[in-house]
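The chain below stands alone and is given in structure tokens; this is the form predicted on its own.
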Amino acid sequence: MEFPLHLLVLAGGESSRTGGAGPKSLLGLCGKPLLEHVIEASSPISFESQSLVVGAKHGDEIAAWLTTSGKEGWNTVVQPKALGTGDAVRCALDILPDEGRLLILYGDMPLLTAETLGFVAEQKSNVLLTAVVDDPTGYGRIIRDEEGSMTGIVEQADTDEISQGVPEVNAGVYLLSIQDLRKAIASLTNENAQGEFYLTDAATAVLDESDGVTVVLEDGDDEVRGVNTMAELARASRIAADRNLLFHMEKGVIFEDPGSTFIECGVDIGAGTRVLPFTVIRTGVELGCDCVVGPFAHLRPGTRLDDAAEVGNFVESKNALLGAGAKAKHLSYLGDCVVGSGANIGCGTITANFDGKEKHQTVIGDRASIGSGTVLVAPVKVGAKARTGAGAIVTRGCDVPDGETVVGVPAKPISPSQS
């Protein structure tokens, strides 16, 4: 008989090792919270229910994030006191059915892949995911007998000289029968170095009594890496960014110096686009084919470049659309604007989008030419083939008609005698 599959994500820690930076599971990694990475990796799997264990300290913040980010269908359970992962699961069992299979994940493991979780979820037995790593410090060690069968898991705080050197570790991913898990959780004790109720003890008991299996990642250093400190967050972020770079390179994107380039998740880049050194591209940016970006460019959310557009040295953009072949090559800020195809944005141009209360849009027409040092005070429009002189200040509402040239402070049309 095929039992339905349920998902449980544990995010109930107090985040004590992150220096007061807020809920650990909501710390950003490559443009998305840690928890969102975990949720996305599990999203291709079909679940009967999805539950999240949160702690009393940060539970409201995490629950609010689920709502604001559109994560529908999630049940949240509060673990009143941080008594260990086994106790966290005990809290969640109150809202889970009596039967079925439960995939258990941790909310601070953002590098798990959908492929690995999908493989685990396909198994018909009770499953523990393990990994062979170069440095097992901090992980629970997998203890096996001479025949290779797992005999237990020793947490870091309980290791001795022999178990400390074991390279196979508990990856923190479990697929367990809910019925079997209930029995094992009921029998848990906290007689260990940390005085906590370990989920690993319950999982080991379930596997022993049901002839469960282990799925081993032979090269699992990156994928099973958890985040407990800000230093670990930085390392995980670099790994995720490198994955993003590889993904885009396989689709024909050219990175002149990948090591100095940072691409967040959720970025779309067309083939043939060149990204130059020290460029940062944030989540939600879309770049067409054959664009050039950088060096030292910062493309923020809402930026879109059509084919062959160029954004160069020390240009920052936000909610900006650059049409095909448009160029902004030097030292400019393009915020809340639409730049027409073939337009040229001179060095030092600023779209002054904020009036102190609200943001406003600037529209620059096709093949317009914006002179160096121009300030466009939004809301304002510069027409097709129009021009501004160097240092011009185009004030709000003083639109520049198609083909007209304006100069000065405030910018005014050139008179016939000046042309």
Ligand code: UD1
Contents of the next structure:
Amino acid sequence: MEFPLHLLVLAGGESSRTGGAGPKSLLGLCGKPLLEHVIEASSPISFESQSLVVGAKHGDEIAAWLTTSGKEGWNTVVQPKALGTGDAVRCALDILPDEGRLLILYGDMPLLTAETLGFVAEQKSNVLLTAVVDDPTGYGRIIRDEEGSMTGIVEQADTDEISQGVPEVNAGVYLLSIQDLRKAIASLTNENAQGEFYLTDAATAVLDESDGVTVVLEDGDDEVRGVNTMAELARASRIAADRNLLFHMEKGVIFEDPGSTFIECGVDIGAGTRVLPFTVIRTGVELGCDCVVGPFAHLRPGTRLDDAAEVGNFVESKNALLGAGAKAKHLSYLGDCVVGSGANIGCGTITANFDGKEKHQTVIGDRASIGSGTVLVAPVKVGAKARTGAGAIVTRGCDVPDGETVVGVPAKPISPSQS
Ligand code: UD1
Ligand code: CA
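Would you generate the structure of this protein in the form predicted in complex with the named molecule, following the form predicted on its own above?
Full complex below, order starting with the chain above.
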């Protein structure tokens, strides 16, 4: 009989190595908290229940994040004191059934893929995931006997000269029988350099007593990277961004210099779009086909470019919809605006969206032409095919009718004799 599968994610640590910048599992990586990466990688698997261990210090914040980000069906368990990963599991066992299989993940492993977790979850025996890495510093080392069977996991703080040189590490992914785990957790001790209850000791005992197996992840160097310090966060962030670049390249997006381009998760880009160097594209941005973006563009959440729209040098956008073929090629801030198709936004145009208290919208009609250095003080509308002169300040509420030309400060319709 196959026992039901449950998920347990551990995020109850004190985040001491990240300098106290809030809970580590909520640190952002490529537009999503570390924990969200872990949750998403496990989401294709179907679980009977999903539990998350949180610490007393940051528990409320993490629980609130689960709610606001719409993560449903999670049980949170508070670990009163961070006594180690084994203790965190002990706390969670109180709410888990007597039987079943448990996939255990750590909330600080954002690069694990859905494929890897899917593979582990479908194994029939007790499993521990390992990887051979270039630099094993910081990880638990996998110690094997002459026959190759695992005899133990030695944590960094407990290593000696010999174990330090072992390149095979514990990836922190376990598939264990709940029954077996209960027994092993009950007899855990904290006699180690950190005085903690290690889940690794319990997992070793379970594998030993049940003929469980270790699965070695091929080329797992990046995937098993945990985030314990801000330097590791930066490293993982670059790896995740590089994965995003590859994903978009496979869908026909052109990057002139991927190394200087940063694309967060959750971005949609159509085929044939060219992204030029030193461009940053944040989560939620949608770009159509054959657009040109950059160099040095910063597209923030809520930006949508329809096909063949162009956003160029030193343009920042946020909540900005640009219609097909619209162009904003130099030095602009486009915030909370709708730009019609074929409109041209002259160099240095600014949508002044914030009045000190609230944000307001600017609407620019199809094929409008906004002169260089125009300031559009929102809320304001510029009609289809309307024009503004260089340096015009279109004040709030002074909408420009279709086809009209306005100039000056404050902007006024151009007199017939001047036109
Ligand atoms: C852990 C493993 C190590 C492995 C590495 C992989 C143990 C003892 N060591 O080390 O073998 O190579 O991960 O990245 O498990 N946590 C709690 N409660 C606690 C302590 C930690 O919930 O009392 C949570 C943390 O929030 C974190 C996860 O468990 O999400 C791992 O803890 P961490 O302290 O980062 O373990 P490592 O030293 O990285
Ligand atoms: Ca860790």
